[in-house]
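So this first bit is one chain, no partners, the form predicted alone, shown in structure tokens.
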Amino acid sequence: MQYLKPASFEEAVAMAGEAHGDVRFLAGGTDLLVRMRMGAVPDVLIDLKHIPGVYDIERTENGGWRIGVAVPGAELTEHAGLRADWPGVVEAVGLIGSTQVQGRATPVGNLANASPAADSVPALIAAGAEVEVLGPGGRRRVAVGDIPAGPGRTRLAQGEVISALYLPPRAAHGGDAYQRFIPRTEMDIAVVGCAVSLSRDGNVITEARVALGAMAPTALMVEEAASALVGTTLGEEALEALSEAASAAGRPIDDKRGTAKFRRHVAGVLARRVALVAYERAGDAK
């Protein structure tokens, strides 16, 4: 294996582009070495965290957040401004791994891994997040949705790499949420994972979006459960639409860990479950 540091992400990419074989690049990590200890060793190792600003987070010209890549878990849970901006973005990057795979595992990680159960992608998608990717093609913003292509697969081109991650500002009467069913009480991979986040008028819901983990080969919006909820003060008419939209969402798969008929299920529970809590911190927003 050939291990590269390179100090800026132009140089990453250019490293990328002359390598040969199987290229990844390193950050957090946790991932990565799981591979490299079960044999897939990477002929090319690309470390990112050397190079400046991996680890910053900073406020954005527009009041929102840039997240380095290297940002572990354990720093944004303890970030009080995303914490009160984005409290169930925190709290699904809280549930990556142990509280040592806190220490190193990065959300940035999380999506390019692209596990269907990924806790931080649907929040992240609910958030309507981006990522900034760097390539030979130069540079752009994706949606973090856009990102995934299937189980341990992802839309990156050869070569690019995912350079900053950001979220967008929040609104002022908004709130999001973020829960998972696992059979374990921690430490487990999402059976379902579900994330809500939403914006108020009043009581009123002015505008939702809702992401489905482990529903898919990727996590996914549900659009039909998010229009569920606008225009509605979250009755019960309005969370059986929902529950509903969000049990028929998807193409759950059975597995040791469920059925798809149970996730089904799941989905909708949970879906009734985080839509309240987002109701409720938008409530409570400034």
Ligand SMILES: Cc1cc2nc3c(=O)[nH]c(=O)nc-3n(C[C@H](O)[C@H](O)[C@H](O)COP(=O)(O)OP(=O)(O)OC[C@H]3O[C@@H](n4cnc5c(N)ncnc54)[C@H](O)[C@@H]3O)c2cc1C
The other form holds:
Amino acid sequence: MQYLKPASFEEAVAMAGEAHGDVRFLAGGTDLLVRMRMGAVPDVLIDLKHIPGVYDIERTENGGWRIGVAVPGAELTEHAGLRADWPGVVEAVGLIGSTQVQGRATPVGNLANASPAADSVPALIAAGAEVEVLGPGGRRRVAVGDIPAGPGRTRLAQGEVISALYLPPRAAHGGDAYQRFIPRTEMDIAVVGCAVSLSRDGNVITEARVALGAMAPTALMVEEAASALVGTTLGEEALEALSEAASAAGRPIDDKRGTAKFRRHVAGVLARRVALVAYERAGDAK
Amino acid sequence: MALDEGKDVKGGHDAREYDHQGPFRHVGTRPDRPDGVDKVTGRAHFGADAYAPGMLHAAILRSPHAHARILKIDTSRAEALEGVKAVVTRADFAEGLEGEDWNILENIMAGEKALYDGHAVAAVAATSKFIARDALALIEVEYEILPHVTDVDEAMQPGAPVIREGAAEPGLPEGMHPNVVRYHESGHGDVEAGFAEADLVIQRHFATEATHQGYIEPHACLAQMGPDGRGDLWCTTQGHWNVQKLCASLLGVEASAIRVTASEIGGGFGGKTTVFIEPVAMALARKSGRPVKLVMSREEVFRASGPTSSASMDVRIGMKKDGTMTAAEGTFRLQGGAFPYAPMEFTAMCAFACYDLKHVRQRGFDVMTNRPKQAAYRAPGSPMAAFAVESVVDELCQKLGLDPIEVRLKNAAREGTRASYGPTYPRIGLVETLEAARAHPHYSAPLGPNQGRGIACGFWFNYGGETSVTLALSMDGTVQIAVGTPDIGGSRASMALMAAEELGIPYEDIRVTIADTASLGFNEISHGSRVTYASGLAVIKAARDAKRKLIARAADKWGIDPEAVEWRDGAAWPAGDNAGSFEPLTIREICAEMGATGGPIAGHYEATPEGAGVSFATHIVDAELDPETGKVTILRYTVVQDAGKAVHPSYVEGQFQGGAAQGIGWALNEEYIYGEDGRLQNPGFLDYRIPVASDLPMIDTVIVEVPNPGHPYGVRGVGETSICPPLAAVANAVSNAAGVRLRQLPMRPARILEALEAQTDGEG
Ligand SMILES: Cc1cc2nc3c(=O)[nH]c(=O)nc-3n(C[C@H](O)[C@H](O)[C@H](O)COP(=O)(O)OP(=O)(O)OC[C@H]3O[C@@H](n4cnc5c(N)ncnc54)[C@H](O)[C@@H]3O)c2cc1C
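Moving on from the form predicted alone, kindly provide the form predicted in complex with the named molecule as a structure.
Whole complex next, starting from this chain.
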């Protein structure tokens, strides 16, 4: 195995273009190193952590956020500005692993690892986050929801690297939230994950995005769930419609972590709970 | 406790060893454990920390099939790979073995058939781990896949695939499937007459899944075998004499040819009482002439070490309106993998051991399936029995409107009770644990919505076993104790405390070492909660032996009879005015002169103590249920257990808490999940869910001390009983919170939701 340390994303792309065999970019390594220990050692490992700026969290000109690809969960969860704007994204990232894992694990790694159960991905999708992708074909911006293609597969082309994560500006009176269901309290993989981001005008929901994890081969946006919320004051009727839409979404599977039936049920329960939290937060927000 | 067939499980009534009721100076205090600094600084050497010059790395090829005939193994391509120094298959082990030795050989290296997913079929030693792993891919195995069975009830059905023809022992009821290999029946009275006296009889079916001990340290060893046929083995184990015995037998050499040293151990809980990789490493070392290191991966630990049995059980109990139990009956079917000796007789014998029953009958069936060979796990067989029995007792109390502790007190076994499994109990402490539980503030604390409280009792035999200890005095009067029982729970501290008590010297003056197999007489495994009892008794006796010798030296010096000398505060004193007037001789003074006064001084003890006192516990637990998701949170947990005499109370409490934590995992989320293909689906800690720290409340403990007549200080083993009540206690708490009975473990969220749904459907 060859270990490379590029000084820029352009160099990283060039290295990946010249390399042969299995090429992997290394962020926190909490997925990659575990897999390597199990025997899946890539031919070329390109470590992104030495590129200037990868640990930065910055305000963008439009009032959103730019997050470097090596920023670990622990830095994100301690960032007051991010916490105020996107508490749901921050709480989702904060659920990954344990204190030790938080010191390394990045949301971009979580996304590029392409697990259907990745915790930060539904929250990023609900938030409308995007990533900047750099490759032999140039630079492009891609919605987070368009990156995963299926378990362990992304829509990144050969040699493409994610160079930054972007969160949009938080809308006035907006709030987001994320919860997952696991049989334990931590160190577990989501049986279902649910994120809701919404904005309010007074008590009325004006905009909403609902995303679910572990209900399909990739995390998904549930339009029906979102429309169940818009125009309502989150009364029982809206919650019931939301819950039904969440339960009906996707095509969950039966596996050792839960049956499809159980996943559908829990998706409905979580959607309700998460919407209530997001609604509260939006009410408290300026 | 090992399944040593034919060995009596003693109640302890024949021993009268209890001779020191205190007051104690050292026993009962809480000094730091002597191995603590090494363990927290990383200096302690565990199984995988052994290295030798020229060492090779080994890897094992394992069957991907649950059941398959091995038609051919071709190792030639692997042997030809650069860096490969040896490849072994079954042909490299002894032939003509019988009984359990044959079973163990068959388990560590497959013969004609692969019997479970993960069964070893060949092994390689090479100059690096990577080469060894690559070599495995070059070994060609031709399998003929056979139908398999992994469920205990299915394995007993007519038409189930036969694991091994002719494995059944005599004494089985007629018409049993060949997978049923052993049968147990015991009890007394006339149960039907007893049930006729009852106001309410409840009969229920229960099932538990196999769980793993979940020790954090995987099996690991370093083996060496020279051209002279003499070898050394370093390994992580609960019993190195047993490793020596088994390796010698499986390799066809004499026991003394292999010296075994036990490393520090990162958890065992019964799972390290046998061998899995050690004979394989020895065979590779013998064939290659080089030291060979073999370390299991976590996946291998799950697939191919020794999990518990899974169980299918039926329990029937009759009760009068006043709470008197009139009769009890149980049938317990355990699968222990593709081999005999699932501990079903322990399940049967423990099931009703807490109760004074006129009419009781229990049956056990030992069933083979295509799973790994079960190994001991803390009180093997007992936790599932308690789950079934204590659940029925709880339901009876509920239906009759009776308090669960009062009912248990009314029926509790006491001194003189004829135990359900035969013997008459000597002094025991069940009643005292129930009384302490009733008096504990936990029992009367208020409960909130969706919360339930569960009570359960549990029983374990405890064990003695062959024990040998040497206590050597240094020239400066400090003491070095060699014991043969690996320290799996702080036992070095307890040994030092007992020796300090006897010799009247400071705890810090005593060093306790776990000796290798060449340095001490035979020692049974650290199992059966026997270490503080048996090695402790041996340390006390060895100290008394040394004391006698010290006294003789003083008597000699003073020119008086040894009977006229007494030992007090670490010194010899004239016993009274008649003895004469001499200044006391301290242990330091006597030892400084020992070379000239008769030679080195050491105390010894070798025996098989048989007075291990049985032990009982009562647990209280509060659980909260999220009725929308089926998720359970354990809110509060209290362990009340009889320790006889707590030598080091902190480590006794640690055992109480550890057993409760493991039991909570077993009850809620731990399970072996097999797919349709007979392959284990969850061989890792991500999907094999042991509780993490944040899943548990601080577990409260109450130590009850009802002395064991079989130990000089009254000590009873405490390591195993603590895992007997939790399955039942948690199930009772969850059932009470849910308003519906859960009779299948684990109580994972989806299963609880289904039970809630079934109840609603039933009502609607
Ligand atoms: C003990 C433990 C607990 C865990 N718990 C959770 C959990 O609760 N929830 C959860 O969702 N996950 C969990 N994980 C998985 C893992 O921690 C997360 O997926 C984490 O976010 C991965 O980030 P990383 O920076 O470590 O990624 P890495 O391991 O560095 O990379 C992961 C993948 O992404 C690719 N990649 C990384 N950066 C880029 C980039 N800039 N461009 C293109 N590709 C890239 C890598 O090549 C690799 O394929 C856990 C892992 C462990 C070990």
